[in-house]
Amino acid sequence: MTTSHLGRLAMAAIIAAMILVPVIQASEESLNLVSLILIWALFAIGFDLIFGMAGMLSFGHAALFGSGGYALTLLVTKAGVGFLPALGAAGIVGAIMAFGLSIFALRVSGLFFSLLTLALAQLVYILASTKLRNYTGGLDGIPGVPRPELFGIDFYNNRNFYYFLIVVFIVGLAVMALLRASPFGKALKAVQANDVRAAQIGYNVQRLRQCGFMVSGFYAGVSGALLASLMFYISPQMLHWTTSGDVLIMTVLGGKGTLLGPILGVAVFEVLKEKLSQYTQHWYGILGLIFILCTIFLPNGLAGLFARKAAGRPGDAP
């Protein structure tokens, strides 16, 4: 059995386990934890499209994540737009924000690209915290972010909303799998491997990077909107650079450049965060230490370790 087959089996097992969570009458705390994992996993697989596939390390994804959350909140509460159209609009806002950031950030590469995305995202954070407080609520944020009203189902019931998250997650996962296997995904891999040669054989490298950034921004916007709805609340903290750091740690921990890796990374990160925070307020430092050890001893992340152990030989992560 190849590692790709093992990866599909692992993915099917993860999805089946997620579907069974409410069936086994999990506690509200467990349901909330897995809901967070679903939302952050959607964010992480979108982030990995440019980080793992195109080799672009963005420190500015918090701006795309938070913008999606604010877009849904304002559209539903202020403009009276329905939840599903607002959710789609949140993704579009994330993609538009990514397009705006890419106009400046793609003028440079490497470390300078990372620092420029960080600076631009912090600018968005400051604007939301101060200058735009009439719309964003400033540092106090906006409470009362609604949930969908569909087919007479009460999505304020956490179990019903959990199934809604599963549907969105599976659709997002399937679309991302198709994108990664498409000529577009292979072109992004070619750009990561050698952007000079990719340009020489006819790829428009900047256009590919910009398109990848926008698709990643769409995923970030949708996941930010879902998190705001899950928590009934949004604040500028979603736009802070630490949010970008969290999704980076999750992706590296699970294994960048894979579809399974970011999901594993999110699950491990959220579970450790939940457990460690019960014993110490310095849980973030412990997570940082785990992240450092992982980058040293598991360069391909947990997905790479899983592939080697399952296949009984070194191999590419699924």
Second form
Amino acid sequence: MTTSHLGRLAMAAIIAAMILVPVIQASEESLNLVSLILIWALFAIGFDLIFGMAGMLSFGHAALFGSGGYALTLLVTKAGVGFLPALGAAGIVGAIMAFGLSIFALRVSGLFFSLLTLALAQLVYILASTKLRNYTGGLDGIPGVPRPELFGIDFYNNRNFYYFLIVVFIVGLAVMALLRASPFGKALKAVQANDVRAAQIGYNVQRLRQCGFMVSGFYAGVSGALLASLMFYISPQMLHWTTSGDVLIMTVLGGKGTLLGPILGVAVFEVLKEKLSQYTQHWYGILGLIFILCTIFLPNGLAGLFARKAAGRPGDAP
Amino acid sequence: MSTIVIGLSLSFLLFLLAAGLTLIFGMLGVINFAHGALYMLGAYVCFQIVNWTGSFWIGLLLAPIVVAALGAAMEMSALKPVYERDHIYQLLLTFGFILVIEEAVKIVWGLDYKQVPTPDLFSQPVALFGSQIPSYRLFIIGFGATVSLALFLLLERSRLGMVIRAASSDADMAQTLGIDVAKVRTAVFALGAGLAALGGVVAAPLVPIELGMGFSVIIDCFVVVIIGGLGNIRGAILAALLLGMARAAGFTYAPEWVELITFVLLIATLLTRPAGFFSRKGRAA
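Having seen the form predicted alone, I'd like the form predicted together with its partner chain now, please.
Below, the chain from earlier opens the complete complex, with every other chain and molecule after it.
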């Protein structure tokens, strides 16, 4: 299970490219595109911590993502909290939501876990778009989500905000790399490989799943808050099941179970979306088709393709 | 009285759908995420047939066959290669089909919603125990009960049902005994898809036919399957009754909260009997 050199090189190249792109090419669209990629990549690596590492297919991550977004929005606009503390709080709200979902969802396992996370997330969506209308603005959402003001730098300038995103992303990536290599990450792997045996050698399987889910929720909350801030807008669409579907598609496209995979998947998804939507309004169906083909023929995603070439072992992801 | 009739018709509709889902899961081990999309497709195909022929009954007959054929094609092209892999891949695949089916519907029928008129035979309300009951609701109850009974007889009493059960409990052994397991799997998936479409056709005169219609339905189906206990047809009947009646009561007495009733039942089940109310065993898979 060592990360292949090719994988690391690719990772470094991607990060370098992301930093350099706005320096070299200053068009607003490309800046917006890489900003989106950074935010969704943060979401996707958090998602993959439980999907790829622990084998738990959550269909409820939209609820964590969206509640992070709402937490930041409400804290900054209604409670007057500073941007950075609110961003941290958004992560914590994501983790708390994950804890809440897991109380119910972890009572079942496997496919039923997926169905339950989906149903519960839909409950959150319904609540936010109807019952909590007074706080969430209902289906219309809340416009005017603010951006940070730090050290006198104007983050309403897209390039400055992009650098802020880069910093958050690299911190998130580094923490995730450490987590995955830590005993905690290895224990999650063990749970995926065989949860009965993992329990027998003394792991508290449910506790591990729950912790993983909460860390994943933290990432989802932070990235949701950043997305709302990038777009200056939040609506229940962020809580909708299609959002959970999107992060799933991205992760599978890129390759689940790897650190590089989800990032690659997000980049491919966003670029494909950008290009396809220029030619056809039915790009989502084409993405669905690509997703189906990828599931059948490339079970380890694009990153799996890299690893196969690097290690010469078929089907073994880095 | 009308609450009871509405509740029963809702229950039978839910059961029709949940039965297809449970059937596919019980026999193939696949959770068909696209079940709701197939339900939606059934309604749209019915709309098209009614548009061409002017007869709801031809739609009722043909739309499920069309969708079942599509289901067979889905199974042979995409699911067959991944049976040996982890369950997650089958979930992913059927999820992919949702996206493709929704887009196809968007291309063919556009975004505005469609309607199928109630068939003439059942367009007039009937008086029952002193209240006016929409007769189409009564038709759903009768039709749903007939189909459920036929399905039960097919699976439990017929030779074909025996073959299906043999192929699902031990595929290798069935293969050795001369059963073409691959064909049986295709047939079962097609049958499940057909049942989903049948649900869509039956619901078509009652609801606006639109893109999102499959999704709320699939959540209700999942909830029925979870409350009823996995792969448990009797449990699914009881859970569908419970959910249908609860929703009908909700429409009458607490319309503000009707959307949340499903979730309340779901959460109550999970807190008390995580394996489902009507299941004696723990849950696998």
